[in-house]
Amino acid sequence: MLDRKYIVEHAEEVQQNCRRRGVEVDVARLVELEQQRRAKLQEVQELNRRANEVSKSIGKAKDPDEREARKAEGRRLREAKEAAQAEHDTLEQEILAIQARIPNLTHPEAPVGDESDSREIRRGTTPIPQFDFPVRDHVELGEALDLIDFEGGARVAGHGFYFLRNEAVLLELALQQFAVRQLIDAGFTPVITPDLAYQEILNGVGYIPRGPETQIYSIENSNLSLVATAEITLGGWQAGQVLDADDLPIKLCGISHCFRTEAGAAGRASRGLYRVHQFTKVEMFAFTLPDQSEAMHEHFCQLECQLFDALGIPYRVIDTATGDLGGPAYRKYDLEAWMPGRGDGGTFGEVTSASNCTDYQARRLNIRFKRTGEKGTHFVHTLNGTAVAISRALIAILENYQQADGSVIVPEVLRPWVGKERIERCEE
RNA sequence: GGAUGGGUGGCCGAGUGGUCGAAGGCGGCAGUCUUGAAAACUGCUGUACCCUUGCGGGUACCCUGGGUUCGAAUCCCAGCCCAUCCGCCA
């Protein structure tokens, strides 16, 4: 959410940036709301004074009559309050269902447009392996090898579920106890989330459950929803909370199931692993001071790009053009892995996404900061990071690393968790 | 699942109808003292919003939503959440 008075001051700046993000909003009709709603404030307040004063001389009124004359004209206050008030409150209803569909501001160097005009800004350094075999996509392989079992998931859970079984076990314990090592050593906190959230802290974060296009389950009596990132229990630890300036930033890297429904995505590309209902995430997340944010936003980058890089998989970082950046996020980079085995060839697919959300999820969520004898607080600025999703990863592993004869090599720096360099299976 | 007890300021914790935005403590800020620091002592110290060029003034907020009342942190109703104990269980 964006400050209110923010929107009001610069409404044509805002509906400018509504328009680039392809996101159709009032914002003229907003000011007007809210100005109507200004008006009303002072009205009640003036009433709500009022009364208070006539509260106040009841009890210094001796005679009778006059104490209650008073108390009449107090209920005659309190009513005409009453009714100013709910006046008010229906403009604030319908000003924030405008305010909340206004998306964060943009990064003046977030390239404008929908998503062909995302910009690619590096490569990693593995480059592209070319096979002089007919390559096989994950889900060849998986099978072949024993790794992942579509057709049991889909028999316990329903379609987007899976088994992982054999190396495919151990390749993501040891993706998890790789990306936590390094972000340990980089300085973030590791954390294990809860699965699950509520609604408030969901919404806070910027996601929408239980709507007819919700990505998120629900569990029913109950006001419980299953995360679809740990950005979710990240952002939520400290909703509500004021923070010490000198505390931040706060660095935490998480790992969580994560769970979407996928609601409308069938038809896309998303054979296998691609686009499951359940998968695991190491995810970081940062708490900053405002001028602290750009900055995280480039270490998360710098930070992702390292870990793939020491995968040894071949990706390109794209900064996220604005008609594709969502709510919240202020800036996004996404890191595309080569997948040999995705569509015709080979193409690169998303495996991590880097946001800054500066303080829009914190005004949602109200987490802000305080400065040591300053008065007043401020509102932190929030970012996450995808370390590695297992789910993605193992595509980019399992398809970059096959060999001619069938098996996969195991990525060097995951061979102390693995316990092999290669995955094979043994004709019977 | 059963039984209790709770939700109050940055934190802890008093407060059962007006004098309560709320005692006390911690933390924070300023000062006295000290070569400096610590300790001790003194004073100040919630948040949001509205009006005002400024000085300043006002309104709301004691989990949430209803209700009673001229007036509610306090009384009534409903809900949410948390904690502890017991049972069950990895």
Second form
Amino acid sequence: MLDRKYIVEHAEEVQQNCRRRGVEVDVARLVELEQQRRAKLQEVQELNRRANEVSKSIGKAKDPDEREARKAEGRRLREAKEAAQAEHDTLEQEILAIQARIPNLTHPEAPVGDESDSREIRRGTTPIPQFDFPVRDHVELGEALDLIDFEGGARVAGHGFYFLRNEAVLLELALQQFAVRQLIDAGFTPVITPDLAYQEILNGVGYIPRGPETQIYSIENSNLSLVATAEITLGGWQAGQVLDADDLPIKLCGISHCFRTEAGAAGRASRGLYRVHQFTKVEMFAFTLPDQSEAMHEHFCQLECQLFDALGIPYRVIDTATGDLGGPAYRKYDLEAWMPGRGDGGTFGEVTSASNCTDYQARRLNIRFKRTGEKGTHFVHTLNGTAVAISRALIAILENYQQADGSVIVPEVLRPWVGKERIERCEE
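Take the protein just shown as the form predicted in complex with the RNA and give its structure as the form predicted on its own.
We keep it simple here and write out only the one chain, dropping partners and molecules.
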């Protein structure tokens, strides 16, 4: 969350930032409540001071009646102090509720507006393929090549679940191996994270684990939820900790299953694997010093581009507009892959994103750093980026590498793990 003192001192700027990001928050109300809270805190402190003075004076009173009067006065002051403290705590909770809904500040170069205002900033090295045969989407290809079973998944767990079969399994494992290997070579520590996290961790990272707007599957009669991304568990890993500045940046690549309700998702654009309830993802995450985060953000985006250039997938990079940033991100780059079977004649679809969250998540999770020889601590900056979301990467591979005979060429960088150059129709 944003620093409360900053919010109070820059209330109009913060309110304007909320408007640009499409978030309805009454910042003026927070300022008003904070003024009341500060006044109430002074009252608590004054009552406590007076009660202590009276307590110290009791032993000095020689007259029994005076001593009893002072005891009564002390009790009255203590009761008044406790009542004032309760009022203070109520104000604090009201303020926190508003403060938690205020989004991060926004990078000055981020486009202002909604999704349609996001700006393309570059394209990958692979050109968009030109097919001289009718293009199939990944659902048709997956069924024809016995790679994806949506009907079986629906029978087992409902719409939005699926079975991967045969070479699709090998492609998933190959994508994980390829992405993790590239990231290890780039200095990341590989981590397999839990698929569950406490509600307070999800809140700290910026997800809503409960309520009508949630995209999270929560475990009944438990404080646990299934994670939507390893960003949640990787960020939560250092919750409440103080890191050594000399150890930063810390770069992690986390492998996890991701579970999302995808409430409201529908339409041809969401067909097949594009919006599903469970998938595997390799996630990049970093804890950095404040002056390192912008460079790390560019580094994350560069790594995502390198991965998809190596896979031979056409893509474009989008500088995400303010209205589509989400709460924690200061700036976000989306990488959108060309999907020939999506839409009417093909279109770009998001496959990765990279976000600089500055100290927004660190404040909520209380993750700090300390410099040797200096007093005090400071909040770290956190960043996250998708290396590869397997389900959407499979869409891009199947559709871009499809051939006229119905087969699919395996990207060269994945062949050592898949064990073949081409996925062909199984003969009866």
